[in-house]
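The chain below stands alone and is given in structure tokens; this is the form predicted alone.
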Amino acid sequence: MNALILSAILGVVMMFSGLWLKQKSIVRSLAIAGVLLLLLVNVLETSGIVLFKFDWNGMLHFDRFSLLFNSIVFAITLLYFILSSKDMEKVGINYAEYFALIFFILCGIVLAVSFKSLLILFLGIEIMSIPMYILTGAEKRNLKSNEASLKYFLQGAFSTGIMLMGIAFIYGDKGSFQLDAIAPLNGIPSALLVSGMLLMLFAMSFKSSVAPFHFWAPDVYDGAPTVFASFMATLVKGAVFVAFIRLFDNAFGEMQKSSWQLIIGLLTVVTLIIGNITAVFQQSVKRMLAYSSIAQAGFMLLSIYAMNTDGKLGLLLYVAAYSLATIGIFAVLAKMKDYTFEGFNGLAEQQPVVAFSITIFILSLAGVPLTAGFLSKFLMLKAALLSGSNTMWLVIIAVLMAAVSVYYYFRVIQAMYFKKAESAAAIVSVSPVFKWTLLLMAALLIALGLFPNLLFGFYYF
């Protein structure tokens, strides 16, 4: 609660303080100071302290996964403004505005992992993706840019109708919006109830980019400004992921078995098999972190086939190591001249801390030992081990997968550290506190790979 009103504040004070702060670096330091008086509210609301109060009437719950989930959120936004927040001066004179609409997401996010009700989800997702779509299309003189953020909205609209008519189908049968009244299942359940919960599916498989709805994804990510294409790709999917595992686990857990289960598993199977038999194919290393994002999507509904607690908590990992390790690539992305693979030719020599960095934050993402991409890969495959008996067949899917993506995210450190570069200046200069929140946030991944518990003892705490 703190954070969801603290976060509403902070955008229409950010909105307003580009009339009134000519000086960008002002600017800059109050988004980070405000990011930092989030993580420290929602910090002190999880520990019970709560400023603001009201009465909800039961439509929002934040327990303490929703609170953890959201303190994620604001500590990797606080180290995602200090890597990019200079990057976002070169999309366009809107500084100050762009810090507005990221607050806003950040409100959007917190309603959205903390719902009890179907109203408040629609809510939360919009307000989400309205200025995401704002964001996408922020480098005005950029035509990629603008198809981008048309194409998203267009589909993000269509996607929504259908949330809206599943939300419709849902009242129809059961008469309530909230999750309390939706969960109850008196026998086999009505063709409108399992309509409304498919039709809810789907909508949520768009906005997570899980295939076959994920075509909206590459174009998006590799049109957007790859200062926000990261926050794109990386926390908005993640609440979306928080939501999703929130609906159907107090929803419609009762009818997992019979109704759902068996699609989400064939659902994670064409995500994992689209997203990374297509990335092997992208020869800019920008677009094949789009659809490698769809594949990551996929070991990320692992934990919704699962609906255990090993799934929900290797979700948090999950979402802490991959937008880690995404925001730190993409910071160095948008620095660089040159995306294909080749423009990564000799950064090791250099630039040999920003090739480090890079390296550790692919291993992640590849799911190699000792890193925190590694460790909620297992999770995920053991929380849907721990499921049922007849998962084999989607944990050696999901392995093999794996084994696919090791190859194109390895095709960056190979160009690294082994070729040559054609040119002098592969990337532009970086200060000496990028390198250092690169190094931080690489220390992170590997840290919570061998001590999860600095993540999971604040859950159990």
Partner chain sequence: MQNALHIAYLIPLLPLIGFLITGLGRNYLSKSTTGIIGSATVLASFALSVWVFMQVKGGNTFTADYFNFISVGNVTIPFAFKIDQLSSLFLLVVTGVSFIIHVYSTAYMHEENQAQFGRYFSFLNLFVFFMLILVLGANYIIMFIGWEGVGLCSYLLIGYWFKNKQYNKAADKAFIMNRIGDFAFLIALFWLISKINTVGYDETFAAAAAGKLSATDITVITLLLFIGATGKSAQIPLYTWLPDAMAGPTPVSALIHAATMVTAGIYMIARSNVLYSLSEISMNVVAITGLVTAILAATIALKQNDIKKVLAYSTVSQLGYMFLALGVGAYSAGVFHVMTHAFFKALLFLAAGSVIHAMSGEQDIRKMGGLSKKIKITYITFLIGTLAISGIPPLSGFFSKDEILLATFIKSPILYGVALFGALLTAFYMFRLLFITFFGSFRGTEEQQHHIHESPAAMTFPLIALAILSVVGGLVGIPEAISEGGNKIGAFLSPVITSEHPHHVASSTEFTLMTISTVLVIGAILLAWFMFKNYKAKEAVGLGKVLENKWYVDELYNTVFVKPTKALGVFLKNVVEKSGIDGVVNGVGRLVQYGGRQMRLLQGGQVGSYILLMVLSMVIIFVIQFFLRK
The other form holds:
Amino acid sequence: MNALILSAILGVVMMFSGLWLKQKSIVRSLAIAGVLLLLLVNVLETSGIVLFKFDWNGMLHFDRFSLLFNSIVFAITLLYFILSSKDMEKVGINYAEYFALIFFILCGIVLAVSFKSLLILFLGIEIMSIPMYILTGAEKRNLKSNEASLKYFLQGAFSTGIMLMGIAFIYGDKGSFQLDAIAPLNGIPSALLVSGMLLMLFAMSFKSSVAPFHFWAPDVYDGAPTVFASFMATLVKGAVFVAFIRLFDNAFGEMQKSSWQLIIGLLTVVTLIIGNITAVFQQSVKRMLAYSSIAQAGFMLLSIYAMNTDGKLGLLLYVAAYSLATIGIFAVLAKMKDYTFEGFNGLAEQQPVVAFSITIFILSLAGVPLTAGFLSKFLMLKAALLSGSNTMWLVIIAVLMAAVSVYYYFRVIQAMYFKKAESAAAIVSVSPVFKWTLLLMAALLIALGLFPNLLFGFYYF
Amino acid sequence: MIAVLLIVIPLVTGIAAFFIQNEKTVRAWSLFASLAVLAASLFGLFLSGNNQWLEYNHEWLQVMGSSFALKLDAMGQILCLLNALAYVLIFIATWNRSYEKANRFFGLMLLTQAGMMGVFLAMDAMLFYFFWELALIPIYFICSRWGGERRIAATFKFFIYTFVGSLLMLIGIIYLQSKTPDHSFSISSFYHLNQTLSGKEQSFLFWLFFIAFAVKMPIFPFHTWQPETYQQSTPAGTMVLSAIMVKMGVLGVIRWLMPVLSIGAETWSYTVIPLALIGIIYASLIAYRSDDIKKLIAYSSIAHIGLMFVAVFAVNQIAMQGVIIQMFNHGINVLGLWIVVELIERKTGISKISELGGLAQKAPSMTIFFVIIALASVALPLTNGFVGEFLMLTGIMRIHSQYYLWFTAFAGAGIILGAIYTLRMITKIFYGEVKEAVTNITDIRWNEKLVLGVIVVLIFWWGIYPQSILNFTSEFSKEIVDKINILQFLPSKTGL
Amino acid sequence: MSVTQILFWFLSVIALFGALMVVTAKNPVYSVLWLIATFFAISGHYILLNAQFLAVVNIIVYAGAIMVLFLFVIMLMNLSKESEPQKNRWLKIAGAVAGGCLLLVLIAALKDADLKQSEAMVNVGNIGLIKNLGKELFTTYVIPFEISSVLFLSAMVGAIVIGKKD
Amino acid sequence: MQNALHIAYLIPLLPLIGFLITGLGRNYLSKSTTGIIGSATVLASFALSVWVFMQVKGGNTFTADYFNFISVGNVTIPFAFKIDQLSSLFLLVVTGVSFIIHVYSTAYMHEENQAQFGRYFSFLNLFVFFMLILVLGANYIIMFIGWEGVGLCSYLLIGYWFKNKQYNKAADKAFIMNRIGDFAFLIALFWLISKINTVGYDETFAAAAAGKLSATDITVITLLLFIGATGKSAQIPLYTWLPDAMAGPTPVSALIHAATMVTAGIYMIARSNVLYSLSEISMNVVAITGLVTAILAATIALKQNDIKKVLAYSTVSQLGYMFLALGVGAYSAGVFHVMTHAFFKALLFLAAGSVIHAMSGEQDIRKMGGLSKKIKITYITFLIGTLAISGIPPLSGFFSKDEILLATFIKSPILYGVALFGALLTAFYMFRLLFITFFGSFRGTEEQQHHIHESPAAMTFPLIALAILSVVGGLVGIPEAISEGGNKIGAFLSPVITSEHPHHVASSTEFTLMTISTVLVIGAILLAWFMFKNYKAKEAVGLGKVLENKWYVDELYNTVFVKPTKALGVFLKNVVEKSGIDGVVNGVGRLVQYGGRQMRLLQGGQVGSYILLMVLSMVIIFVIQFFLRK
Amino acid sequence: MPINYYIFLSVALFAIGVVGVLTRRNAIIVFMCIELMLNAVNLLLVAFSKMHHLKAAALNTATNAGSDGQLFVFFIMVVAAAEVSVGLAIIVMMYRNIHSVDINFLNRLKH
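Switch over from the form predicted alone to the form predicted together with its partner chain, please.
Next comes the full complex, this chain leading.
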């Protein structure tokens, strides 16, 4: 709750900072300091020091899981700010406002991962979504950005409608919005409840870009300014997944076998196949990453399918690994002149450090051992395997699709290392801080891959 | 401790190599590193039986039930020795070859070595998988970065192939782990599973593991990545791949597949043994008609490995001994062949058999070495190849199956076909009139002579007095066979 | 048939008809107007259900503020004429069929629901009164209420970011 | 106290040392040094062999166990030598003939340059080494080492002039055909090991005698071993390599492809006589194969025009006789014939070498003629060899061949008749060769005529030595009918050959048979004289053409085995591998790509269709959840 | 009134909204249809709230039962208002750039 309040305050602060602070670097520093503070208070809360005490009326619940997730989000946001905040200048003039919106999104994330009431979930998701519509359209002169924004908005609003219908049905059956009241199940769930649950499932699938509700994602990630696309495709999506898993664990956990496990399984398969196969043919790295984010969502969905400790912990690691890697690649991409695969040709010669970091990111995304990406995929597969007796089909499809993912991820590596650059410089110059941050992220990925207890330790102790 | 050293030395020196800009320095540095590894490996041999030196166990990834467990058993010793020795030989033999971005090349080479060492030593499935992939990534970079024109596509195929295989294995590992009572990845826990898993599970899991190993070895029909990769990648990469890396698959079958899933293996033995046998004949026949030396050796390697695979399925001590020493022998022999091929290619730029000829007149020493090594690879008596193949075939003859004669006949037919294609290659490359393309070739230099000399010495040493190594591995092979045989392999189909 | 029932059917018919007209009207302005009509019908339902607060808010916020905003924008863009190009006919049919299917499926799923005996309390009950709701809002629901301020803030910032000329 | 015979390891070791010195020093040692070292090591071996022979003769047989070659589980294969009557006899023959041929080679190969000369001698020494290993081994594995080793040396020496493609092909052919035989040999060994866990001679024979091996086992093992022998000893069906092997230098042909290596098969069967005698089927197979080979090769030899080819087919034929002997149970007769054959065939080859030397490398007898006056020593020695091989008493060939014929007669008169016919053919084609080569008028070029000269002493001395041996060599095996206790060799070998069928035949019958064969042989010689004393080359027709083309067996093999194999290889390489397996693999890749191309069309860019698809998916999931799941 | 009537009414309104979204090309009208969907939900929630109130009253437990449904409707309206402001801003921005609000023109991003 420290983080919740602080993030809202920071949003306001940033909103006004644009008014008073003319120098962008100061705004930037302020934002970085803010997120650092956010991280700090969240860690404090994890260790029991709570700055603000409220009676949440059972609507919010900050447990270790959500706090740990918040910490991950804040830490990665910090890195994201360090890496990409300079590139936000290119988007438009409302520099400080972008930060304000991101802080609001963080606030929404905190809500969405800590809710105990469907109302809070709804509000949290809306608080995340509305700034994202804006950020997507932040590049006002860019028609692609406009288009993405409007598409996102229309579909987002539509899915909100679906979600509300679902909530209404659930309310109709259970008479409450509190998860604790929804969860108990006496006998067979009623059709109303199941319909509501399914509608919620659709809405959450939409927000987390699970096929076949994913159609917005490639267009939006492609059209949105690259700096924001990376944030949206990673942390926000991760938060939605955490919300997803909390909802289905706390509210519909008892219906798992009877009502939704099979459907989630089907969605997983469809997501994995559509995400991976479609990514194969992409020519633009940015769009490839958009599809890959769908593919990764398929893997994350396995944790919901499984709904066990391995799955939940794995999801945390997954979000961390996936976000670090994707943000890193997007950050470099934002500096590239050419977003196609050819644009990466010969990068290893010009920017060895950058290329090396990207390689680690890609290995992690592809799930190669020694990286956190592997371990998270491993946990997902393990969770899925342990969740039932007949899950082998799902796991095998997942694994085959992971192999397909290698196909498109490695095109970047091939371009960077094995092909010669056609033009002089593929990338605009990068600062040492940028390089070091990239390296740090790569190191983090490897460290988490070798010692996941760095992360899980927080959960258990 | 030795086990750790074997991994750490190449790992650390490999990482360090990335930072050495001067090509000469980095070359010397890697040679030094590989010598250090060899020294460690020899020291390990010297200490054999002294378990506190050969074992290492440290907590790691407890949250998942994995630990950092290494052990240098007899098979590990042999393969680590092969790994260490082959690297020294490769570095010396390719001393004169110049690489663009040499620091990266040598760094990656050493990382590959570390990965392979880990595979040979790991006693924990998770760790095994880690190293399995760690070995794959750098070699992929090596082959893809320094090589022929179509290298990118060829090695990518290799990568995808292996990656699919290893992911399937990963499923198998996870599944097995979930079945262990203590939720552990340790090999001893896995061994206990053999009796508790149902036949259905085993026969399913068998394929998950088998495909991974079959791709690596490779076993027909999972082999098509190999010839092209060998042809396209840089010689040092090819040497590593064919001399050492394919042994990862064989080791996997011996250590991780057969004793863990012996019922599954038995269920499918009548499927996979014929596959391997077909592979032997198939690869030999293709080798016979190949016009590219590299492809020829690649296919011959498929045939040799197929024989090893069948021998593992014979499940008796003789065959197992044969396989274990043949792993080393094949590594050394094929390395020797590649070294000569590399020389020829470096000096003439040709690897087409039809364009070569008469090298014996230009490079007699090279010819002699090549012929000796080639003869060892066709299992001529008094060479190391004979001992291995003899033991393996003897073992296959004892297989508990009514088809034992067929198995032996097909497996042995590889010996005849091996002679046919090997002689054809020797004749066409070295004999006959000097072809125009090779008129400028010179004989080999001291470093190459040294390397080939070492190989030849090993060929004869282990060919004439194989007992030195057989004694060393006999206990291990007996143990492993007993483990596989715990429910009597192929019991219902005895023919002998 | 009691008055309540008559009112219910009457309002329902208006709402449904209005909604259909929103969808089918060629002129966007008419669509807006029909939507407002629908909202009024829904507000009627609210009153019928004795949810006066919501009925009022619905009229003020929705029919009043929001729809006027819509109207404004439409006028501003001069979209009032029947200029909207027609969608591909097949797509239209497909859309209609899909929506119809959704309706059918939902109804089919819910028709057997064990709610047949349940009734919505009409005309009586005072939970919909401002006093009660206000009390609830500022006690139990104070947190969401405060949180919604963040939502508004972000929407405001967003509107500025989007709307401000560069 | 260790047995003195323990030092028998020196016998093979010395040639090995010779091999190493001459091989490694080929660039440094002069030709004469090389020749001396090469010959001296073999001479030393010979001396040792003589000593060993004396020891054995004195009753001292010994199995020298040096070290464990392979020991796995319950199978132990020691590296051991067995010195007994059989091996000591072979030692003598091998080292003796080898020495003579080494000496001969120093002269014959003198035109080679230093390095090649060194290579030649090292190979020759290596061959002696492997041959001695083969002979000395105390178990089948050690024998197999030598067995394959001599095959290797044969390969190396056939392809000695490696610039010539044909020669290389011949070398490859020799090695591969041997390999096929060796493979059968190996399977026999695997069989043995899987049954009785041992391959030692004594243990195997003891086990066989004790009935540990079933009749089937023994038959299969012996047949497989025999297939191995057909490869090494050039019998049907694996004989075609031997005539081609004449591509090698002539002394090599003499040593390897006439005197020693090719008799390895006979040695092996004689060694395994205990096993063979237990299997009637195998015995018959051996006998019939031998006889058929003998006749077939003899018929081919009738129409060959290459001096060495004639001798080569003659070798095949004679080897057939030896197998016949083994097959009818006359093991010692077979071994005896090995010995005499070694003498006279080596002599013939060396003499042929001398002829070729004189003719400046010409090997076609149609271009020779009337050489008897110009190269007298060669002519006389060649004549002696021819007489010996034809079986003219009292030369060595007579005694050994006669013993074989006698044994065959006892076994079956029909076989005897066929064998006798073969003997006539032998006499006929050998004298045809002699007459065409040495009689009549010279048919070569002027230049060749000028060059014709007698060979140097280093070549003629071996000829003379071998001629003497060819003459007197038979005296160790005089039939019992002629002289009581004359069959010394049979008596000597009897401890090893325990299963010899005793000769139960009256002396009169024996004499009759001898007379018949001698008379008929002389008749054949006379026929040859009339036909070929003034030979004119002419085109062969009809059966003659078939014979000249060796019954088209090579072509047959080519069509039936080689070409289909090649075609299969090409088919596998180009069709199965490329389009089949790799096609599937690439097909999967292409399928994924195709899927990617098609699936991205779902992403049409229209919000309307996106939402439509979403709604449809919702409907489908609702249907699944509510109406399809039960 | 039986609650089923309300459910069917709401679902029908909701479905009409969906059909509108699917069949119209004018972004504003699409948006309006979404608003219609939200209102359908609102109606349903209110009906449910009264249903639960009735149930609770029958058991005579909490007197305030069901008020949460109506409050939820209130929050939906709040969110809808916020969404409208942003949505219209986006549509206006779009209009400024391409002088159209036809969603069929949104096809630069595809495949």
